[in-house]
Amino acid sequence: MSAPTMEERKACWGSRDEFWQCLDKHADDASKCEKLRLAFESRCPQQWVKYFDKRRDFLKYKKKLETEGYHPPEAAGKS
């Protein structure tokens, strides 16, 4: 597989951004963004889709930590 061209990369990133905006708008309800998800998957290499999915999860987790702080589980250290 050859590397994507600049146009293919831009199309991939644009599809990703549209899909992520839809998820943000619909509180991560993927069923309301199915068409955008399919466009995202069709315009991006499979490895990129996996990476971007993990990246979104990480960014959401990071934002949650920054706003809410870290709260260890109640049962931690107890036996």
Contents of the next structure:
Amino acid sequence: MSAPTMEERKACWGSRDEFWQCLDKHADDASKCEKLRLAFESRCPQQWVKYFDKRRDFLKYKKKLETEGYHPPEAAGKS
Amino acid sequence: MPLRLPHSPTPGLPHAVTHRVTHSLPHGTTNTVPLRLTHSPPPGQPPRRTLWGRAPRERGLPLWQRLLVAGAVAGAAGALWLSLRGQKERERQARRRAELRALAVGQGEFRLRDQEGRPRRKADFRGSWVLLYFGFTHCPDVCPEELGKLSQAVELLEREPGLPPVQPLFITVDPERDDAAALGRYLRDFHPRLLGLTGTPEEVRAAGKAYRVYASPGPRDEDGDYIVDHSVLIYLLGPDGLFLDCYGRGKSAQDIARSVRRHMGSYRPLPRDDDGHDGQ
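Next, report the structure of the form predicted together with the partner chain; the form predicted on its own has already been given.
Zooming out: every chain and molecule, the one shown earlier first.
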């Protein structure tokens, strides 16, 4: 299986960006963006879909840190 | 020294000298008078003593001449100190450059093949400035971004007249999939002079180790596809083969070009070694 070409990469990134824009608009409600999700999954290799999903989670977490600050999780039983 | 009568002080002598003094008296008589043991001034006169117990000199060099002599001595001492310090600094620099030369030869070695199948070693790039990136062709976004940045940096430097050319270099961290043909296809989309290197897993691992590259292939899916997690840096190598700088994801193409230009400006070639390799 050969690596995606530049055109294929750009098509994948484009569909990813559309899907993410939809999620941003609907506060991460994936049910509202199903069509774009399918397009995204068809244009990108499976490994890349997983990778970009994780990346989205990370970017959202990073944004949360930047806006809300860091709140360490409550650890029961630890001093 | 004229003979002095016992009761007047003798300048410069800390202790009295006893000796017999004979002086002429009327015919037939002699008189020997021992000198007293202490120098006391004649009555009425204040004691003339310096801090050391000596009587001070009555005349010496004038103040301005004494200052001149002191200044000359201080100046000579200062000049000697500066020259010794300069010599020490030169020796330190020479030692440092010898260390760097040894490092330039031994450090960052690789033995790989390019996308045309030609063998390539680090020594082949001596005399060239090199911007090096480690990545893989199945990379989702980071590698295309970084290679795009690298290509743009090289283009910016090419546009400046008088600068030596920079060799863009790509080394794979995924030797299993990235053979010469795969590299050829992948790198076509970037700078025309971008050279891609691959090899056996051992050769690739050795090259990555030489540059402290972290690379870890992830789990495979049912298609056998996987993503290689790896450290992301663009390395700058000088014409001696010495590692000079590295640029992370936060640096733009302009940042990289500016930094390379600065390194080119301050670059001094390391001294030749015995077998004539001088980085040319």
